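Single chain ahead, written as C-alpha cells, the form predicted alone.
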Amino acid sequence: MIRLVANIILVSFFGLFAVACQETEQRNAHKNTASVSGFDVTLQSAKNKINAQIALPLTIPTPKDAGGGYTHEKHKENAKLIYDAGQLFKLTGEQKFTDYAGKLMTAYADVYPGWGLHPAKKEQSPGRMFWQNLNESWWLLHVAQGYGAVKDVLSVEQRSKIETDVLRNMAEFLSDGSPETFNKVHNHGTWATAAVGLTGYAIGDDDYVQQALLGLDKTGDAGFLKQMDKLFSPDGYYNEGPYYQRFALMPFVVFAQAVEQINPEQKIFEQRDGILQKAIYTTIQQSYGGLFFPINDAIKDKGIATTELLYGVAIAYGLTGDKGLLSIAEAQDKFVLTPESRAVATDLAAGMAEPFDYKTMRLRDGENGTEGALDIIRASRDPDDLTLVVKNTSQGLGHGHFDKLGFLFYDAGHEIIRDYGAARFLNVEAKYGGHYLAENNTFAKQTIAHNALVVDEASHFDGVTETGNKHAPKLGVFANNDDLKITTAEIDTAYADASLSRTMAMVRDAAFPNPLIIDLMKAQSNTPHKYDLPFYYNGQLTETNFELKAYTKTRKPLGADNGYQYLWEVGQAKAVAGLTQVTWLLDRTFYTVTSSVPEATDIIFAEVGANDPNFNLRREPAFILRSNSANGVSLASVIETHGEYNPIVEFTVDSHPNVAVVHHFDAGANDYIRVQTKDGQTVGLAIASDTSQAANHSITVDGTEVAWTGPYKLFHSQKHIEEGK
C-alpha cells in the first residue's frame, strides 16, 4: 500500500513539476526563443488571457444550465483559469498568477457549501456546480492542480478557506457522497478516483490517495489500480472505444505522473507490462486522418488534437524519447502549459520529429485479451492511406453499439463505406441539453445503422446492452503481409438461431493499381430469415449493373422499429445473374462494391432522416443487400478503389471499375472467393475455417481442385505473376 512520508518533509508532485520548470527554464535560456516557438505561443496566450481576466471582476454563477449553457461553461472557464494561473506561476514565478488563482478559488469557497444537487442534474449521478458529476470531476482534477501550484504561497487563512470549503467539500462529494460513481470500473470512475486523488497529494492528505487508488474501502476491489486491470486489455485497447479511450485518458495519465513523481516504488507506468504507455500509442493507432475512428458512442469530430492527447503525448514522450511522437505533435499543433509539453516543443523545433509508426495491428479486447478485437488494416504507415476497420470488439459497456463484425473503409483522408457515431450535439442545449438524443439509442446503437449483418430486422442481442456485454465475436486468423492482410472473426450469440462470420482482407494485385478489399458475410441458419447487409457509402452515386427504380415522390420508412424507422426508402432492384454493382464518386475519386448474392437478392437504396422531426440525424445514404433463406446466406463483395475525375481540367479516367465478375465458391468449410478483370485476369483468395498453420485444404473451383495448406491462400493474377510483384 502506498503511503505518504509525513507532511513536514513531503515534496508535492507540484513541488517537483515547478524545480523542474526552473530547471528547464535555464536550460533553455541560452537556447534561441525559437526553439521553443510552439509552446511560447502558448506560454503568451495563457498569460495574455489571465491579465485580461486580472482587471475583470469576478463571475461565480449560481448553477442553472445543463451541458452548454452559460453556468455551466463559466465553471468550466474558471477551471481552466485557475489551473493555467498556477501553471504560469510555476513557469514565470509571477506573483499576480498566485494572487489570481487564490482570488478565484475563494470566491468558489465562499459559495460551494451552499449549493445542494444541480437543479437541472442528469438523470444518474448528478453533480452541484455542474448537471452530473463527471463534469465536477473534472473541475477538480484541473483545481486541484492549479491550487497545487500556488498553495505555498498563499496565506494560512486562504489555504484553510480553500481547502476546507472548495477542495475537500467537493472531494468527499465525489467519494463517499457518491459511491456508485466512485466505485464503478468506468470512465466516469476514472475522472472522479484520479481528482480526488490528486487533491490528496494536492493538500498532504494520504486517505484521498489511498481512496483514489484502491476505492473506498481501501482493499483494491475497486478504485484506479483496478480501473487499469479492468478497462485496458493487455494490448491497451479500451473496453469503451477509441472516442472514450481519448476521454479518459487524461486522467489515467495525469494522475499516474503524480504517483510516478511522489511514489516512485509504486513503478506506476510499468504496471501491467506498461498499459498506460500502450493506451497512449493505441489511441493514436485508432485515428485516421487525424479523427478516431467513430465506433460506439463517438462524435465524429474529435481527434488526435484533442487535450487528453496533448497530455499523453508529452507525457509519452518524457517516458520514451520515442521520435516517432514528435510527429503526432506536430499534426496536433498545439501545447499543454507543462515542462513535457515544453520539452516536445523544443525537440520539434529542433527538427528530430520521425514519422510516427502506424500499424496494421490487432488491438485485442477484454481485461485478458480474450473479448474479441478491433482489426485495423493499414495500406502503408501513412495515417490518410487506404485503411480498414474491422470492429470485432465486445460490446464496450453502455457506450457500445450493436454492429458486431462491422467495418469501417478510409481513402484519401476520408471515410468512404463510414459508421454513423454518437447521435448527440455535445454542449449545444437546443439539442436536448447537450445529452445523448433518443435516436442514439433508437438509432444510432441499433444495428442497421452500422455495416454489419442484420437478421430479420432485429438488432444484435436484441438490443440489450446487458445481453451484449456477456458476448464478444471469437476471432479467427490474422496476418499482414505484404500482399495479403485478412482478419476472420465469428459469433454464434447475436441471434438465436444464426451464426455469423466475417473474413475481410486487404489485397495488392498488378492487376488492380490500388489495394482490394475482400469481404466475405456468411450466416449459419436451418430456419428461414431474412438477411440485410448494409453498406453506407459516402459521395455521390455514379453508376449500377442493374436498373434502379427510385421513388422520387413518395417514400415510406423501410420498417417499424430497430432503427428501421428511421430510414427512408428511396429506391430499389433486383440483382443481376447473382451479381450487384454500386460505384459512387467522393472528392476525386471512384468506388464500387462489386457482390456476388444469391438469385433472389434485392438491392434496398435507402437514407436516414425518416421519423426525425427535429432534424436530429445526418441524411445520410446507403444501399442494403437482402436475401431471403430457409438455410443460411453468403454475401462475398470487392471494395475497388478507381479512378480519377478532375473537374478542373475536365477530365475522367477509369470512372468504370475493373472488376467484371466476383464469384464465391462455398465448401463449407472452405471458401474461394475469385475476381475477375474485364481484360481477362484473375485473383483468388481461399479460406478455411482451420486455424491450423500446417493443415491441407482443397476445394473445387468450376471443376477445377484448388489445394493450399494454412487458413488462407491469395492466388496471384497471370500479370502480376509476369511482372514478378
Given for the second form:
Number of protein chains: 2
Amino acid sequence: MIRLVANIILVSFFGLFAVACQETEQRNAHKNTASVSGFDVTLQSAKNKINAQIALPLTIPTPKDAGGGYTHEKHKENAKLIYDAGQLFKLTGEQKFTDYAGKLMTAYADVYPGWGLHPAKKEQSPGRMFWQNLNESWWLLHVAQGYGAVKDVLSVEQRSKIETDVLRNMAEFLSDGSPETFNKVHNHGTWATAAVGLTGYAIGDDDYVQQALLGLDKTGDAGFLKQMDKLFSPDGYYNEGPYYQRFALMPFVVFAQAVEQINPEQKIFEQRDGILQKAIYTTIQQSYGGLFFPINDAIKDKGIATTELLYGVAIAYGLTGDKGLLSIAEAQDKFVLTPESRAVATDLAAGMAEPFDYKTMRLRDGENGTEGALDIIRASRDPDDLTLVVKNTSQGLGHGHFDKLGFLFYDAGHEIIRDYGAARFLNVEAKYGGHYLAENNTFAKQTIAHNALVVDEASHFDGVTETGNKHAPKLGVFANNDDLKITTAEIDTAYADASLSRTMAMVRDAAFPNPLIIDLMKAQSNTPHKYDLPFYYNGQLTETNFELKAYTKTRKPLGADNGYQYLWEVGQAKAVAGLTQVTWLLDRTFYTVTSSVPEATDIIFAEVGANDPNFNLRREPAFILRSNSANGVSLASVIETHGEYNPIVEFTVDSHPNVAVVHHFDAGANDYIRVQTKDGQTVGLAIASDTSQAANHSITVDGTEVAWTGPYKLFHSQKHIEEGK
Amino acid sequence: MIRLVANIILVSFFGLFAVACQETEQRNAHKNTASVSGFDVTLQSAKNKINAQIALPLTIPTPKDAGGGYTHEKHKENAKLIYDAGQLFKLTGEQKFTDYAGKLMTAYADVYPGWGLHPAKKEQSPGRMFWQNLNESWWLLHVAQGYGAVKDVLSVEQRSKIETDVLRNMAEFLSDGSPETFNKVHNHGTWATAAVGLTGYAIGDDDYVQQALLGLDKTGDAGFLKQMDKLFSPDGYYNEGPYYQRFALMPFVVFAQAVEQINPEQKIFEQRDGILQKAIYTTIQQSYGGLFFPINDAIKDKGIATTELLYGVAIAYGLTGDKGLLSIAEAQDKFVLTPESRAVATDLAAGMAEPFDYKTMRLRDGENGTEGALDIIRASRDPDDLTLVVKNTSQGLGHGHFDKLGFLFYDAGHEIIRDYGAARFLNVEAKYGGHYLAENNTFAKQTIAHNALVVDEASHFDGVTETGNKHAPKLGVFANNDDLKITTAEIDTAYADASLSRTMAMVRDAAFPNPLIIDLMKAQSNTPHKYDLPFYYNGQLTETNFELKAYTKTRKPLGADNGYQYLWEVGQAKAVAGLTQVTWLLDRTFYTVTSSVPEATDIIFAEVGANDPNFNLRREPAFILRSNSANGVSLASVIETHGEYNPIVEFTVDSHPNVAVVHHFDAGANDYIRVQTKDGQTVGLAIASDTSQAANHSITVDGTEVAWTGPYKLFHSQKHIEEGK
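Since the structure above is the form predicted alone, I would like to see how the form predicted together with a further copy of the same chain looks, so please show that one next.
The next block holds the full complex; its first chain is the one shown before.
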C-alpha cells in the first residue's frame, strides 16, 4: 500500500524548494555574470513570456479545431503557461505567477464541465478539449503540476472550483470515463495514468494515485507499474521504436520522479534493474546526428533535442552524474524549468561535459527480451560516424512497419541508405488535418518502402499488423570486435513458404580506408517466387557496371498494390555476369553497393511519387534487385564508402569504387563472401549458421578449403596482414 | 614603362620577410598558448604535409587523365606542394623546404619539355600537363611563386634548368604559344597573364611582366590592365556572375599584389577607383548563407570559403582594415600561408571581428556599368535573412544563362524559389569527365529552367549566346527604403515581338509579420503568344486554391525542345477567378505565392528529370503559370513567408496564407497591386514607368482614384497606420 502524502508535506516541499532555488539563483547571478547558463536564458524567457501574458485578456476558445488548428494550439499553450507559472513561482516566489495560474485555471473551470466530446474527434479515443484524449492527458499532466506548485497560495474557493471542475472532472474523464485507454499497455495509457497520478498528488487524493499505479481496479493488472514492466524490453527498448519511445518517456519519467519524491519507498527508479534510466539512455543511443532512427511511424525531424528528452536527460543526470549526458544537453541547447535541468546547465557551463558514449549494441525487444532486437553498429562513438542499424525487432504494434530484417545506413551526418519514416505532416492542417496520411498505411508501412526483402510483391505478414505482432525474428549472433561487428537474424513467418535470413557486418581492413558493410540476404523456399530487394539510396547516381535503360519519355507505376503503386519505374537494367554495382554521390562522399546476384537478376530504378494526387510523398529514389527463382535466393552485397568530392577546393578523388567483384560461396549452413579489390586485395567473411563458439566449419572457395571455428571469421587482406594491423 | 626589379631586391624582400615572420611566430608561440590562431593550425598542417612528402619518392605522372582523374589531381597537388614549400621557407627559413621544392621543380624540368598536347585535351585551349591550358596557368601561378621564394638558395644549375625547362617553357606555351587565350578579355586570359607575369617577377624577366600587363604586343590592347578595365563593371561585378568572379579574382589579386610590392608606382590597387577591392567585396555580397548566388554556370556548393576568397579577404583586409571582413574570415574558418592571412587570423583571434555589412544593392553590369545590373534586396544584414536577387544583368558570355529578369528568393538560410545552377559534377570522371554536361546547354541554360518568363516555349534570344551578348536589360528604378525596396527592369530584345518588364519589391507592413515580395511581370505584344512563368519552389506542396489534377498513373515530358523536354508534367489545374495560390513547406516555414492572372490561366506542375537517361539532373519541382493571350500578359504575384512548423516542440501555426486576394490594376504606364488579407487589411503598391521623382501619377482602383508622386509608392495597411509604424 502506498502512503498518501498530506498536503502539508507537499507544501513544505515546494516552499522549501522555492527558497533554495532563489538562493542558488542569487549566488549564480554573481558567479555567472560572464557566462550566463542556458538555464538562466530559459528562466528569463519564461518570465518574459508570462509577464507579457499577464497583461493580456485570457483566451479559452471553445474546442473546434483538429491537431495543429487554432483551438488545439491555444489550449496547449495555456497548459504550458499554467505549468511555467507554477515553476516560476517555485523558482522565484513571486505572487504574480500564482495569481496568473490561478486565474487561468479558474477560467477553465468555468467552461470545461460544459464541453462534450470534441467536434473534430479522432477515430478512436476522442477528447473534449482536444480531438483525442491523448492531448487531454498531456494537458492534465502539465496543469496538475502547475496546480501543485501554486495551490497553497490560492483561495479555498479557487482551489475547490479548480479541483472539482477541471482537475477531477478531467481526471475522471481520463480514468473511469476512458477505461480502454487508461488500462491499456500503450503510451496513451501511460500518459493517462501519469496525468491522473500527478493529479492525485496535486490534490491529495490517493485514490487517483492508486488507480494510476495499479489500474482502475487497483489490482496491478493494469496501470503505470504494469506499463513499466511491459512497455520496455529489459534493455530499455520500446517496441514502437525511438520516435514513440521519446514520447512515451515523458509521462514515465515525470510521474516516476513525483513517485520517487513523495513515495520513495516505491524505489521506482530501481524497478526492473533501473528500467526507466535504461529507457532514457536507449532513446539517446537510437539517434544519428542528433535525430532518431526513423523506424516505424516516425517524423524524421525529431531527435534528442525533443522536449521529452530535456526532462529525461536532466532526470538521468540527477540519477547517474554521467558527464556524457552533459554533451547531449549541449547538443540539445535547451533547458526546462526544473531543478534537475538547472543542475545540468550549471555543470555544462562549468565545462564538465564529456563525449556521450554512443555504442555498438543489440537492444533486445519484447517484455522479456525475446522478441527480436534492434541492432546498432557504429564505427566509433562519434554520433556522425558511419553507422548501420538493422531492424530485427518485433512488429511494434499499430505504428510498426512491415520491414523485417531491413536496415538503415548512415555516414558523415547523413542518411545514405534510408527509411522513409512516416507519411505525415505533423499538425499541418492542410495535410489531412495533421493526421497520418492515407499513404502511411498504403505506402510507408509496406515492405517495398524499406530496405527489406519483398517476396512476390507482397508485404511481410500480408501487411496485417495483428499477424506481425505475433511473430518476431529469431536472433543469431551479435558480435562487436574492432575489425568485425556482425549481426544475424532470421524469420520464417513473414511469408507462408519462404524463410528469410540476413547477416550484416561492419568490417575494417587496410585494403579500404573506410569500414565496409557486408550484407548477406538469403531467402529459402522450395517454390518459385519473385524476390525484390530495395536500396533507397540518397544522392545522385554517378555510375553503374551495367547499361541502364531509363524510361525517359514516359513513366508508369511499378506495380498495383502493397506500396508498389507509389513507385515510378524510372529505369531498368540486367546484372552483368551475376554482378551489379551502383555508385552515387552524396554531399562530399561516394557510395557504392556491389552485389553478387543470380545471373538473371534485373535492376529496377524507382522513385517514390506515383499515385500521389495530393503531393503527399517525398520524391526519393531507390534501386531494386529483382530475381525470380524456384529455390530461394542469396544476395551478397558490399557497401563501400569512398572518395571525396570537394567543390570548395576543387578536387575529386576515388570517385570510382575499389571493390572489383563480390563472390558468394554457399554451402547451406556455411557461407563465405569474398570481396576482391581493383588493386588485387581480397577480404573474406565466413559465416556459419551454427552459433556455437567452439564448432569447426569449412567451406570450399574456388577449390580451396577455408576453415574456421565459431559462427563467423573475418579473413583480412594481404595488405592488412603486411601492415601488421 | 615598368621598372624591372633586380634579383637582389626580390632576395631582400623574401629574406627579410622570412626573418620577420619567424620572430612574429615565436612571439605568438608564447602569447597564444591558450588560443592557437587559425593560421597556426594552417601552418602546422602545411609543415606536416610537406614533412610527410619529403620522406616519399617524387611522383610526376605522364599526363593522361581529364579533370578529376589521377594525373590531373597529382599535378595540382605537386604545384601546391611547391607553393607551400616556398611559403614555409619564407615563414621558417628552414632549408629542407627549399630542398624539397627544388627537387620537385627539377623533376618537372626533366619531363615537361617532352610533353606534347594532353591526350584528353579539352575542346578548346588544350594544355600539356592538363587537359586545358587554364589548369596549366593555375599550375604556373603557384609554381612561379614557389620558385620566387626559394630560388636564391638553389644552385645555379638547378635555377637554370628549372627556369629553362619548366618556367620559361610553360610561360611561352601560355603566352606566345596560346595567343587566343592570353590576349583574351576573359578569366582564362587573366590566369594566363598573371601566371606569366609572376614568372617574369620570379625569374627576373621584364619581358614577361610587360606582356602580362600589356598583352603579347605590349600595346595595352590586351593583357592584365585591359582585363582589369574590361572584366569588372564600375561596381565590381563580373559579367559571368559570382561563381566565375571568385575564380577570376584569384589571379587578379595575387598578381596585383606582386605588382604593388615590386612596382608600387603602378598604384595597381587604386586603378579604376579601387576596382580590385570592389571586386572582392561584391564577390562576398553575392552570397547567401555563405554560398554564392548560383546564377549562370555555377556549382552550388561554392561559396565564401573558397580558396580564392581566402586570399581575397586577406588582401582586402590588408588594404582596408574593415573588421567586417574578419567575420567573413571566421565563417571561412580557413587560412592560407601568406602574411596577410596571418594578420587576419591574429586579429580574429583577438576578438576584433564585426558583422559583415551585407547590403541591399544594385550591382551595375558591363565595362561602363551600362549593361543591366544584378539587384540584391535583403531584409537585413544577416546573411541568412530573407533575400531577393533579380537577374537584370547582361548575358554573361559563354557561361551565361538565358534568364532575363529572372529571380531567386531565399529565406531562413535556404533557397526557397531557386535557380538550377549548372548541370555539372565538377571533376567527377563518371559524369562526362567532370565537364559541363550536355544538359547544361540543353536544360540548365534555357529560360524554362529559370524563374523567368518564357514566350512560346522558346528561350530568350532563341538560346543564342552571341545574340544575348549584344543586349542587356534597360534598368528602371532601384530604391532601398525601410519599408520598400524595389527594382524595375525591362528588355525588348529577348523576343522578336514581345517586350518584357518586371518590377520586384520587398515590402514591410504590420499586416504581415515577415516582409512580402511583390512581383509584377509584364509582357507587351500585339500578336498572340503563349506565356509561361515558372516558379521553382523548394519544398513540399501543402495546399492550393485550385483543384489540382495530378498525372498519377503516367507521366510525359512537358515539351519537346528548349529545355521543356527535361520537365515531367506532373499535374495541371485552372486558375480560380483569375487567382492562383500555391503553398509549400520547407524546413520550419511555409511559403505562398498568390498571383493575379488572366482568367484562363493554367497552372502546370512540373519536375525536372524527363529525357535524362544518365540521371544527370536533380529532381526539382516547379509550378508554371501559363496564359495564352493576343495582347500581352500581366502576372502580379505576392510571395508570403508565413507560419512555423515545429516538429521538435510539436506545434504548427499559420500554415495557411494570410493573403486572401491579389488584384492588379493596369493603366498602361501606371500599375497598382492591391494585396488583401483574410483579416481585412489592404496593402497597395503603385508603380509608374516614368522614373522621374517629381512626376505626379494616378490610377483608378475599384472606382477610387489613387494618386502619388514619383516612380512608386507603398500604401500601408490600416493596421500599420494605427500602430504608428
